[in-house]
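Next up is one chain by itself, shown in C-alpha cells, the form predicted alone.
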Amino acid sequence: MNGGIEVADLCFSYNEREILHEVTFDVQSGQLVTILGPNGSGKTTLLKCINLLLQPVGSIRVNGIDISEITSNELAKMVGYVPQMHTPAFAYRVLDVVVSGRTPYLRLSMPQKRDYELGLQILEQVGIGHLAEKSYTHLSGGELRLVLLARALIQQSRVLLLDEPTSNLDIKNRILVLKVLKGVVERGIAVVMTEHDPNLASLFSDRVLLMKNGRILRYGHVEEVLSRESIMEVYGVGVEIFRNNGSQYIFPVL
C-alpha cells in the first residue's frame, strides 16, 4: 500500500491493564474509516497510539514510513489530530489558533501572510469564517470543535485522525463536518474518526471498524460490519436495519 495507514499487531497497556490487544488494520488514501464501539472499548487510545501520543507495542506505518523512526515534527506534517476534549487556556484569536497548525512548517519563523490567508480559507470551508476575530475562550463547545478541525486541516497532512468530531454539535453542524471530511477524502487523504452514532457512520464511511474490549471484532464495508448480529454483540441492544437508495439506517428496538 503506497499511502494511508498500516497498523499491525498493536498492543497497549496502562498500569499492567491491557487496553489494546493485537489490533491490525489498514486505511488507504482516499478512505474515511469510522471506529465504533462502546465506551471503554479503546477507540481513543487507538487514535493516540497511531499519533504516538502514547507509546504502543507493534507496527504503525503512514504512507509506507515507520513512524517510530521519524521526528515528532515530521510526524506532525504527516498526521493531523483532533482530540476529543480540549480546554482553551488563553484568549487567542480563533484565526491565530488555526494558523498554529502551520507550526511544523515554520521552524523558527513567524506565520506569513499566506498562512493567515490559508487559515481564513479553511475557516470558511468549515463554516465558521465569521469567528476568525473572536476570542478562543468565548466559543461554544460546538464552535470549539470546528476550530480544532480547521487547525488540523491547515497542517495539510495526508492522514487525519479525529476523536468524536461531531460531539457537541447540532445536527446541521454534524452534517457540515462530515461533508467537509468527505471533501478531504476526495483529495486523497486518509481519514480515521471515532463516532458513537452508527447511522452517521453508515451514511458517511467507506469502511467501519467495530471495537470491543480493545479488540477489533469486525472491519470492512458498512453493510458487512453493521449487521443486527454484530451490533448486538458489541452494544448488547437489538436493532432493525432498513435500506433505502443505497444507504442503510439503524434503529434500536425498544
Contents of the next structure:
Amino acid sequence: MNGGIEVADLCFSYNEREILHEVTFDVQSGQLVTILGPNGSGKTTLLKCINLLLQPVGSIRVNGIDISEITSNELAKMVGYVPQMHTPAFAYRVLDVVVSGRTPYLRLSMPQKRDYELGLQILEQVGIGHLAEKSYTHLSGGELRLVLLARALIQQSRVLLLDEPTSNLDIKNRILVLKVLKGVVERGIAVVMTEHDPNLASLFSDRVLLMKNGRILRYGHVEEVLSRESIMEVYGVGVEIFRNNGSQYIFPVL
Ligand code: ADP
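Complement to the form predicted alone: the form predicted in complex with adenosine-5'-diphosphate:
What follows is the entire complex, opening with the chain shown before.
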C-alpha cells in the first residue's frame, strides 16, 4: 500500500478488561472511512489507539511507517486527531487556538505571519472566518467543533482521525463539516471518523467499518456493510433501506 493506515491485530485492554480484540483493517490515502457501532463498542478507543493516546498491542503503520518507532512530534505531523469532548480552559483567541496546531512544525519558535495566514485561510475553509478574533470560551458547541477541526487541518497531516465530528452541529453545519472532510480526502488524505447517523455515513463515506463489542463485524463499501441484517445484529433495531441514484437511505421501522 502506498499511503494510509494499516492496522493489524490490534488489541487494547483497560485494567485487564480487553476492549479491542484483534482489530485489523486498512485505510488508503484519499479514502473517508466511517466507524459505526453502538455506544461502548470501542470506536473512541480505536481512534485513540491509532493516535497512540492509548498504548495498544499490535501493529499500526502510517504511510508504511511503524508509528511506535517515531517521536511524538513526528507522529503529530503524520496523524491529526479531533477529540470528541473538549472544554476550553482559557479565553484564547480562536485564531491562536487554530495556529497552535502548527506546534509540531515550530520547534521552540513562535508562530510566524505565514502560520497566521494559513490559520485564517483554514477558518474560512470551514466557514468560520468571522470567528477568528473571538474568544474560544465564548463559542457555541458547534462553533467549538469547527475550531477543533480547523486546528487539526492546520497540522497538514496525511491522516486525520475525528471522533464524532458532527455531534452538536445543526444539519447545515454537519453537511459543511462532511463536505470539508470530502475536500480533505480529495487532496489524498486518509480520514477516519466516528459517526452515529448511518445515513450521513452512507452519503459521505468511501468505506464503513461496523463495530460490535470491540470487534469489526463488517468493513467495506456502504451497501455491503449496512444491510437490514447487519443493523439488526449490531443495534438490535429493524430498518428499511431504500436506494436512489446510487445512494442508500436507512429508516427505522417503529
Ligand atoms: P464508543 O466510542 O464506541 O462509545 P468507547 O471506546 O468509548 O466506545 O468504550 C469502549 C469500552 O471501553 C466501553 O465499555 C467503556 O466503558 C470502556 N472504557 C472507555 N474508557 C474507559 C476508561 N478510561 N477506563 C475504563 N474503561 C473505559
